[in-house]
Amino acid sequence: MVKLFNDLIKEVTTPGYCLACGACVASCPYESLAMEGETPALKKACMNCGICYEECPQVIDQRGLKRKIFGRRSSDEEVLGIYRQALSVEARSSDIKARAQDGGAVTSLLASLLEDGFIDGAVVMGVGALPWQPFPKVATTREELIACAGIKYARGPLFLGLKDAVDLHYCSRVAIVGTPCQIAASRRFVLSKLTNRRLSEAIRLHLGLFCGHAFEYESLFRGVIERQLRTPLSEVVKFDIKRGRFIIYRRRKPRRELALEAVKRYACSPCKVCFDYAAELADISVGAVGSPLGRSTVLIRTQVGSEAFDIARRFRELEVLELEKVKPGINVIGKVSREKKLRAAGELKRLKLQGKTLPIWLQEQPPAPKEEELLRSIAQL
């Protein structure tokens, strides 16, 4: 039987699972659904293809993507996912330096593919009507790639970008960057039977960010950072988060921080029981735990991945080391990566215990994950 918004509505957003990555408003076909704020809502007639719920991320064990894009599931050491390469990284160019985050190497590689052709666009996370707010932007040129550098650490409607760079920029080879979870959705697009396929035979690479989490943008932002600290979000210039800190860093003033533990409160819920840090089912995979300040980590996953970053090599937009050859290196990822298993299979045994309603995947399959230590947690459930 065929699912549709409705029971997207009954099963993710009405608990709290909703990503507010806008896959379900962007697939439609019929343009029947739009973003409210952060939530998807039905503007006109249900058409009842049920495309939007097969784009969901939320409502399905995400092991069975797994097994698709790499034909097997991880073994228990590879806590970190399916991976071919692990590599320290750091942008050459100074302009992409001078803006982007960690060593740059998102936007380095991305400008590469956009140089040679690989793609004809990116969807990045730019901001949208309000400071640091994010909303998705389609770049199709180096200077475009550089304004939207930087990480925004709240969740924004990522695939209305997707729509954009097909429907407005006309473009058929689509890089889409986004953290583990719009990572999800972005395979949902490409590798379920019931899909957009004007959009999902766009898309070309899937190029995952490590996350932790995102934060509540009226919480965190503006709550805590704009009202508590009197802080105006239009003067802050980057956020970043280093050695259990929440940093930010304004426009000719002094930076200001925060203890990470203190703002982990504002994450939001859907984070809470997500179990991939290393965006487990990207192309590519980057973050900056693992190499040193000022440089990235990259975990080259599949062989589409692999050509990709050839191309950054050939274009000499960044300099490249074995992550085995820097420290901290790869292992401090995979406790980074274990430690978030852990505390979502705590989450989901909290919720169990307090009656409330568990993702609606774990209702119709209880997960098996992969450390011995998680699977004594799941146990319990």
Ligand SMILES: Cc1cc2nc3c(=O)[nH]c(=O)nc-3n(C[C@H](O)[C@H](O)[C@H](O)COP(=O)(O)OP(=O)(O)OC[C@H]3O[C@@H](n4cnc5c(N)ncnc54)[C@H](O)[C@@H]3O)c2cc1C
Given for the second form:
Amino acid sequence: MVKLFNDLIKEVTTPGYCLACGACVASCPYESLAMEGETPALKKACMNCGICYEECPQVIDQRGLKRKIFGRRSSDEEVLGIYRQALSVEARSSDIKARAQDGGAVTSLLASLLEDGFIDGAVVMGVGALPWQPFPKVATTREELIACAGIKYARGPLFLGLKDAVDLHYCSRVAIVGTPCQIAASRRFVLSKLTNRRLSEAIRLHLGLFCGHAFEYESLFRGVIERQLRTPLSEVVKFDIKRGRFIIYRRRKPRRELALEAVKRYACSPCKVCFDYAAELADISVGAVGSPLGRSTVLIRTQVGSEAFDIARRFRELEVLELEKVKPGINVIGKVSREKKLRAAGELKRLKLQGKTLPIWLQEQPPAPKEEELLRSIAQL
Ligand SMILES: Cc1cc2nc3c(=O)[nH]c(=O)nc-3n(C[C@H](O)[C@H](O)[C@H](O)COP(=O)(O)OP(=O)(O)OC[C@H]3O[C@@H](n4cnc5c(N)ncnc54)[C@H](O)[C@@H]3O)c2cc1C
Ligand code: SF4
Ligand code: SF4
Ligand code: SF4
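Form predicted alone already given; the form predicted together with the named molecule follows:
Below is the entire complex, every chain and molecule, led by the chain shown above.
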């Protein structure tokens, strides 16, 4: 039976598992959906095609996607997922380094790919109407990429950018940059049988970001930072998370710091049951953890990822070291990734004990012999 947008409301948005990624909205061929704040909503008659349901990453067991991409599941030891190369890199260009979050790997790589013609656009996260509120942008030039560099720690409807890339910018070879959950959605576009082909056929590269949590824009950024700390978001030049601190850099003023533990209470609710730290479904994953300050860790996972990274090497945009040559190195990423999986498994267990609605893909699993076994297998995903 084909599932429809009503099923997404029932299974994803109502129980609080919606990522506000906009994949359902962008994919609807009849333009029946729109984002209302962070929630997708029906605006016109639904034509019952079922595509929006098939693009949503929150209704499936993502291990199935892993098998389709890599031909197998990761083993219990592969806590960062399957990858072929682990590197630590730094942008050579000062214009990129000045705006980048860490080593500028993402922006440099995309700049090389645009120059080469491997892609003709990148869907990246800029800011919306309010300061530091993420909103997708289509970058077709190096300048546009640099304007969107740096991390916004809330979440935005990334896939509205994919639709713009195809419909407004006529892109046909697009890189999607996103958090692990957004990469899962973009893989759904490409791998689902029932999909919006106009959009999915334009996706050429999945560039994932390591991700601990995303935070609620209203409660953390507007509520705590603007109102309680009396720090106008317009004077913030960068947010960062390093060594257990949430750091707020202000223009011409001393930085402020909050304990990450205290900030975690503002994590978006699906993040609490998310088990993917290292963007395990991406072609290339990039993060800060594992590398020294000012550099980015890069995990190359697929053949397309290798081809893309070789282009960046050719353009000499990046200074590249093997990750094993730097400290703290790969083990620390493995530790953080494992902790995230365990945290998600613990939260799912807590929700189950409290009789709360579990994610639909867990409800639809064939009954496991023992609940403990199921939770253990989730922790090892
Ligand atoms: C919500 C969030 C949480 C993260 N948590 C961790 C973590 O726990 N550990 C870790 O090592 N790394 C984490 N990262 C990734 C890390 O902060 C850097 O993105 C990574 O090191 C790349 O740095 P860079 O200098 O190469 O990126 P840059 O060259 O500065 O490029 C960053 C890219 O990220 C995109 N982007 C910015 N904000 C968002 C967003 N909200 N959603 C989707 N895309 C976005 C931008 O469009 C840009 O293209 C997180 C990223 C996000 C978005
Ligand atoms: S028409 Fe199709 S894609 Fe659009 S809302 Fe209905 S089921 Fe979803
Ligand atoms: S596709 Fe994204 S925005 Fe739509 S219901 Fe699923 S998680 Fe929410
Ligand atoms: S923690 Fe998971 S659900 Fe939350 S933004 Fe990161 S990848 Fe998405």
